[in-house]
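A single chain comes next, written as structure tokens; it is the form predicted on its own.
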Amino acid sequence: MDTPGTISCDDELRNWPAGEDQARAVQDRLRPHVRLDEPGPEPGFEGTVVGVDVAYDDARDVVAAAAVALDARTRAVVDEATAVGQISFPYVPGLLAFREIPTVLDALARLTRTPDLVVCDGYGLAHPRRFGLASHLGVLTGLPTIGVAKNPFTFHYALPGPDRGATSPLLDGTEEVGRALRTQRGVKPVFVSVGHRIDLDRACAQTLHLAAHYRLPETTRAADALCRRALADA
């Protein structure tokens, strides 16, 4: 799934870090490859948007990943795939991508179509090192990616207005690293950040389009349900 100019997934997976210092060095090395100069696809574009998510069984050191492809215009599921693997990295806040990405890449590779946009249940630039799961996955695959998280991580924000579509900056000091987005009236916001090859306005617009009826985007809801089923069957 590599595109010209991207990092080689195969090389990265062969040299996957086993410890925290190595993982942080990988983040530092790959972070300059994040592309922030593209607007990304418009909401409702003709193409495929894929949600990815993982579920863990820590007692067995097993992780299950799901990739669910939706028609970007109608939000209908058009393809899905799962993968199950062994957890190969410890739980360390800020380094969760190293637990998830190998199995997520496996699930993505099993899809019958190439995504035009990937939505991660997690963070992109809204990360202490500005290189969360969505950015890491985007750099490895070359695909446009966004992170849609359920909580603000270590960052602060003012509550957005009560109406659907209201936003407020997600801040690290004075730096905007993402946005709190109200996807449904009277429901807690989600936290959107750029991953790779999309801007923040478009990332929020995509999230709002995909969250037509519920707090979370349909991509995340479908991938969450599928990875839980895959873990139960593993």
Contents of the next structure:
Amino acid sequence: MDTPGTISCDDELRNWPAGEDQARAVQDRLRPHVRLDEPGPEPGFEGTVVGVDVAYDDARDVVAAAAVALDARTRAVVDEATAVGQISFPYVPGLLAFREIPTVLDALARLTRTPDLVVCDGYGLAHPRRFGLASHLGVLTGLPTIGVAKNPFTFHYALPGPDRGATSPLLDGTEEVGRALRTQRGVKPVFVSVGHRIDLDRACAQTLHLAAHYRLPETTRAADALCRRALADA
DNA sequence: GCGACAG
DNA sequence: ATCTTGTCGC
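I've shown you the form predicted on its own. Could you give me the structure of the form predicted together with the DNA?
Complete assembly follows, chain above in first position.
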């Protein structure tokens, strides 16, 4: 049985859901473990921010994940790791975590130090059941996580102002589940949501600091490039 | 029933 | 996510 506030990552992996109904049940069971009461690290803190990403080859049934650790202040790459596996779940909107997490966990385990913050491609709280990829990865690892997505999924938003740093609420009805964040002037915004153990203001501030030169955070760009290389070499 | 739908 | 060349622009 689960102890309140504690889950076993190994047990969750052992009992990976076989179908969509089971997967949704897992999300409903794990959702109460998400912690939204911690402010999380400030941008530029002493430590590492890790970007994770995954690439697929459906024809070969191969998935490659990458984890790239950056110095949180300077954004210099300080560590990186990859992992290759078999595709464990089809892509179903709302169930992305079940497709990505097993291999991502492998890659994270191969880093030489524990991340202080993990940046995911996709969403955390901004999810039909408030438990997206970033929330799920946060609960399984216990690490602070955020989600940075390239499109608004099923949610609505007004375009933020044109300046870098401008934001607007990402809405599910009237509930703010994340924010549209302009990381570069005049460039389409990214969509930030909280995963685990960080608040939305800090999640946006971290994203802005990491996206100093491009639309997407350096963490995401580095992890994306690395997992593609890992897939090609697999 | 129809359309929308992170990666 | 992935299939994919050249091309317009700073």
